[in-house]
Structures are given as structure tokens and as C-alpha cells.
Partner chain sequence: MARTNTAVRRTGTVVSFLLMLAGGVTMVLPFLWMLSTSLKQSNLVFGPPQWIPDPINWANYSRIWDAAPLATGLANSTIVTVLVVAVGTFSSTMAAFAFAKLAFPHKRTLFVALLATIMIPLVVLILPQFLVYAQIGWIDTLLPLIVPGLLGNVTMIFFLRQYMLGIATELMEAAKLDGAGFFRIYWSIFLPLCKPAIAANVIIVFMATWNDYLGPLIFTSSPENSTVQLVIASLNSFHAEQTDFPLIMAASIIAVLPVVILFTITQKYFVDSFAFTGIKG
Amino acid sequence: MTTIRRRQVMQRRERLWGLLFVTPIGLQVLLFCIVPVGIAIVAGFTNWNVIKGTYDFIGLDNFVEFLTDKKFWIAAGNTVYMLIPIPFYLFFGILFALGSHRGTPGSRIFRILFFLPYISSIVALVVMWRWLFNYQYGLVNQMLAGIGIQGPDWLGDPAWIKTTIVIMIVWKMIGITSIYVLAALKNIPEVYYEAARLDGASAIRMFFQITLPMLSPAIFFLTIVGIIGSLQTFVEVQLFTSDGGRNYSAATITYYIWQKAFVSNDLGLAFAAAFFFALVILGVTLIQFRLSRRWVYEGE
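Structure for the chain I just gave, only that chain, in the form predicted on its own, please.
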């Protein structure tokens, strides 16, 4: 067998083994991603109702129905409100990561304590926060009463329920954010700082001219993940409120979709809203990637 022939046989075997190894993952993606998404898109154009067993094609009626539903737009406004935590936990995450990176005393214990909320059960966290922010016997209102301030009804007042959820999300996400930023800090070459010190650069200038630009890829990743996660806020709303809160004050689009699918049993409308919302998230993500060219450092 010639050398060329032997090489061709080896390349063929490598391709066959490669296909064999990726087949399980390919089947998983096909069965649990592509097929369900395809079914959901098609179902969005039907009046699929599990209880009645109907699934007649109705065109764009589902899209017209939820786009003219007042509750959907209230949920859309609440969903945008859930983006508020992102700059806050990014700021504190960077701040804590800088403190840990410079060897602040007790930083290891501090990182563990702040990372615990992220890995803890969301149900346990919500139960704890419902106790803290309870209007009658909550610790927060008791502390406010101690200084002569009447605490609001955090969980019942439509003006405060979203703020309570936002505060909890900020508290929960600071730890994981600081871990990501700390990992990025450790990858910044020390030679950049040595050169800056030789040029007489101050600590503030080194932060804005070296540290922040080098952290921009990590910040961009955390921003993208944060936006997608915040737009899909659901569990907190479901556990903090009943039926989306008074006047639908805390319901998000994801909660609206869940309610239509599993409370109203209108799967067709739920799939249509989900498909529309997925396109919105995709559009926002693409815009972020486009804007990232202006501020994310991509290296030499």
C-alpha cells in the first residue's frame, strides 16, 4: 500500500471515529433542541389546547392576541425593569474582585460567603428574603422602625415588589461575577503594570488604561449572559408573588408565557409569545455583539 493510499485510509478512519463520537451529542441536540423548537414554532400558528385537544391552524391570530393584550405589555415593562441589577452587580463584582486580587485580609472567606447565594437553592433564598422583607415582622422593616422609619409593604405594594426582586438578584449575582472578574484579573500580564510604573502612571490611570480594557472581554460576557438571564426572570416572580403580583406588577414575559401555557392551557398563544420573545432576545444579543467592537479589547 502506497503512502498516499495509507494516508487516505487513516483520514477516512479518523472521520468515521469523529462522526461516531459526535453522534450522541448530535442526537441530543436534534431530539431536545431542534425538534422541540420546530414544534413550538409550528404550534404558535395553531389554537393548540391540551384540555380541549384542539390544534387547528389559525395563522397570526395568536400573535395579534398577545400583542394587543395589556398584560403582555405590563409584563414587557417589568422584564425591562429586571435589567437594572446588571450594572450594580457588575460594579460590586469588579470592586470585590480587585480587593481579592490584591490580597485583602479575609478575602478568601469573603469570596466563599458571596458565592454561596449563587449555588444555593433559589427556593431557599426566596423563603429567606420573604421573611426578611415581610411587612409585619420582617427584619428589614424592624430595623427601619428602630430609626423611626415606617417600612413599605415590600412584597404586596406594586411599587416595591420589583425593587425587592432586583435587590435579591444583585445580592445573588455579586459572588459569581467577582469570581469571573478575578479569573480575568489573574490573566493580565504583570509586565503591563511594570511598564506603566516606569512611565510614572498612577494607580487610577493604570486601572482605566490597563485593567479595565483587559477586563472588557469578561465584562462583555457577563453583560450578555446577564441580559439574557434577566430577560428570562421567572422563578423569583413565581415564588415571590401569586398570579404575578397585584395589578400584574411583578410579572415578566416568561411568567406571562408560563401562565398562558399551564394556567390558561393555551399552548398555541404561549408558543407564539415564546417565539416572538426569542427573536427579541436574539436581536438584543446581536446588537450587543455589534456594539462590542467599539469597547471590547480583542488583543493584538
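C-alpha atoms forming the largest set that superposes within 1.5 Å between two forms make up the rigid core. Residue numbers count along the first chain shown, from 1. Bear in mind that the values here come from a model prediction, so they are computed numbers and not experimental data. What changes on going to the form predicted in complex with the partner chain:
If you fit the rigid core between the two forms, you'll see the Cα of residue 290 move by less than 2 angstroms. Annotation for residue 281: C-alpha shift under 2 angstroms between the two forms, rigid core superposed.
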Contents of the next structure:
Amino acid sequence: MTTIRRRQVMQRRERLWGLLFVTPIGLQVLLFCIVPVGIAIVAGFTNWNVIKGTYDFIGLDNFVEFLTDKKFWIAAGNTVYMLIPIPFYLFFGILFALGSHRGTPGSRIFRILFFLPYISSIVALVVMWRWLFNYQYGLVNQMLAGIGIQGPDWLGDPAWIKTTIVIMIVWKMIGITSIYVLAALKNIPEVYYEAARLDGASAIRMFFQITLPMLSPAIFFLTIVGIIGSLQTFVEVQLFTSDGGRNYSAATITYYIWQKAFVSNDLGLAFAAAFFFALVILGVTLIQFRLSRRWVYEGE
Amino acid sequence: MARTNTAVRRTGTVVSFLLMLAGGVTMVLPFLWMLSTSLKQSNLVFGPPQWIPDPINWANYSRIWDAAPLATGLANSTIVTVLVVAVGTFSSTMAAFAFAKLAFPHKRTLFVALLATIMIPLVVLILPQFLVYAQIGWIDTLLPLIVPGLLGNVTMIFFLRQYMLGIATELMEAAKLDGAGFFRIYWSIFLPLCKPAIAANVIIVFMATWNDYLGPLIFTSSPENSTVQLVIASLNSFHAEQTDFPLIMAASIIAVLPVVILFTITQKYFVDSFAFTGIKG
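Same protein, different form: I have the form predicted on its own, so give me the form predicted in complex with the partner chain.
Entire complex below, previous chain first.
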């Protein structure tokens, strides 16, 4: 009798403490996530203007407006362009993780060096990049000139600014990618390789038949996170250009939304575009999960 | 046979070393160039590349404090980062413990909701947040950068929950039999056992908070409420036209230094706890 009552008391206390422990994060999600999203959904259907403080419900007008805005589609194209870094940093990340995993001398120091770009703030990186890629005096163009190539105007030329941003993102992301891959490599049971060796499998065969399939969940995770992140590229554009670049050549969708909200003060339109954009990202993510069944190893 | 195998392996190591060396140099050269530039006189950076400054000129590092409100920026960033890291880690570890080890109503729903928030594009959150903060008078204060962070960090909760799931529940049952309360079990048993994972996550939150540019850009405006990133960014847009590159480089070095030092000291925790809590192969 007393044991049963004691257990009941313990269970009640456990429920209480459990709820208490998750209260802070629950509050955070409610106040800084659910409430804002609610506002965002409603506001997209209004012509909200912050300065005037007025709003009326205008139905789908905002959606029609940005979907027929030429700038929006330029930004959409640029946003897709920002997916280009992903295969590159995945490739180099896997390469360096493999090097680190096989115990290449100096791996520990290389790992710190590889992480330098990732841990530095994007502001500092852009500052550095603007100097490195300066048309006249930048190190990159001076080195190119040394081997007889006239470097482009990386930052000013609408044809090059996106490439400059892409190079920076690849450079920044290799380190963290290789850490994730390295962690996944360490989780592959050594017995698989031993068995393969007994069967006389070559190193190349083992890489494609064991290592790569076993890495597929990590690669999938990095691709998903990478795509969600890349589609939201904003800070680089805002820091590199003053108004999205000449001919809007670097502006992304997030940049477009930010400009509408904080430069043109057209909040309703910004909310509508943000809402639409969120649905697109959700759709892209769901499709990826669908496709993943074909190539991601899910374990026994 | 054995000899060729060893030879192949040695060649592999050499190739791998050279590749990693090339990669490492690519990673570090821009930083060395930044450091080198920061030690040059402003008018001496427009010639052919010169790696070792001659003369070495420390003036940029003293000049910068008058050229921009860098001290204010550093102070603000320190306040925000210290509060978010200290209090936020406390909230996050508590939540992670509850999600991993305690039974309470709506646990699954709450956890899924938590994970779903990661999927929401930042721009969808930050616009309405701006409006809410404007209503309650938080715009152009440090509060929007601090208060949400105090309540915890979803990524950290997710990682630490994963880590705590790996710790035997018997430990908790035994402590319960000994009459320990749930806070005690969390504080004296689970926290110490999670030290390496917490350390790795603390660094990540520290970096994310210190390096944050988007939040300060949207929520603050006046110089006395600027964080260090905002100070550097406005210095950049102002001085890039005047091409005082050494001055901006010096400021950037100062802004990057705390994170680099912290990371170098604690980097051994990284791979280890990633291997534990990260994606399982």
C-alpha cells in the first residue's frame, strides 16, 4: 500500500519537474516563434505600413504584387544560384575528413586551421574578402596578374559578385562539413572493412561499397541543412552590396523581403513573400525526404 | 606483397598530407593577409603584395578605438554573450534532461514542436518579432538579443537530449531510491556526466551569439547599443570607400580574436562530442 502511494507521489513529482524543466524553452517557442508566425500569416493579407501604422485586409493582392515583380524573380534566380556551394564543400569536406580519419600527420593542427573561417564572424570574413578580392589592389588579382591573368572586378561586376560569394561560402563551410563527416566515419564499425579485406576487396571498392553508403545519412543531413541555409542567404548580400548589387545581381529572396520590410516599409508585401517563401522551403525539404529513400542507407 | 602494400600506404599518406596542407594553407592565408595588412601603414598597402610589413606599424590598433565605438561594441557583445551562454545553458540542459529522462504530459508533442521551429525560415520569424518588440519598446535595446537566448537554445537541447539518452536510466532509479529529488539528479548526476557535450555546445552558442549580425542589424540602431559585429560592419561600409584597409583589418582581428582563442583551447571536445551526439552512421 505504502509503496504504491509512494510511487504515485514520485510520478506526480516527476511530471511536475518535467513540466517545470521545459517551461523556459516552451515559453521561448510560444512567445518568439508561434506568436510571430501567427502574426506573419495574418499580416501577409494586409497592406500594413509601419510608418503610417495603418492596415486593411486586401486578400491576395500582396501575393499578386510580388509574383509579378521582376525583381522578385531575379532574386529567386540568385537564390537558386546560392545552392552551388553545397556540392563543392561536401566534396572537399569528405576529402579532408578521410585524410584526417586515416591519421595523416598534422591532422590535429589542420583541423584547427580548417575551422578558422567557420568560427569567424561573417562580418569579419566579408571585410577580409573585400580586401582580398579588391579589383586593383587585392591579393587575388595581384597573384593572378603574376601568372599573366587579368582578374575580374569580383565585387563590382554583376557577372562576378555571386561567384565571389559562392567561393567564400565554400571556403567557410569545408571545416564544419569535414567535422560532421569525420564523426560519421568514426561510427563505421571496423568489422565491415575486416570482412571486405578477407574477401580481397580493393581500397577503392571498399570506399564505394562501405564508406560512402555508411556516410549517406550524414551527407543527407548536411544536404538538407545546407539547402535550407543556402536558400536563406542574406547577410553576405547585405554586407557585400549596398542595394543588392548592380542590376540586383546578388540580391536573394530574403534580401528582397528585408528590403521591402525595412527599406520600403511595405510590411504586408514582405510578410506575404516570407510566408510564400517558407512554404517553398518546406516543400523542397519534403521532396528531399521523399527522394532520400532511394539513396540513404537506413541501417539494419 | 606486404612490401607493395606498405609502399602504397605510404604514398597514400604523402598524397593525403599534401592535400591537407594545401587545404590548410588556403584556410589560413586570408587570415595571415588580414593580420599583415593590419600592421601596415594605411598608405603602404597599395603596392605589390608584401607579407611581412615593413615597418611594422601598431598604430592601427590604437587608432581604431577613436575611429569607431569599438569599446562600446565589445562591451555590449560581452554582456549579451555572457548572459545568453550562462543562463541559456542552464535552461537548455534542464530541458534536455526532462526530454531525455522524465515522463510528463505532452512530452512528444512538445519535442516535435521544438524541432519544427528549426525549419521555419528566419525571415518569417524576425519580421513579426520586430513588430512585437516595437510594441513593447525593445527596439534599439539589447533585450531582443538577450531575452530569447536566456530561455534556451533548441539545437543545444536536441544534441544534449541525444547525449543524455545514452546515459543509463538505472543511475536515476538508484538515486530516486536513495531519496534524491529530480533537481538533484539533474544537477549532481546528469550535468557532470554531460560535461564534454555541454562544453562543445557552449562554444557553439558562444560563437553564434558573439558573431550574430542579423539580430543586431534588425533590432538595434544607435551606436551605444551596437554589438561589435555591427560596429565593424559600419566601419567597413564607411572606410571601404576611403580605403583605409589596415584600420578595418585591425578592428576585424580584435573582433575575431576571442572566438579563435576559445576555440583553440577547447577544440578537442569538438569531434568527440560530435561523434556521440551527431548523426549516427
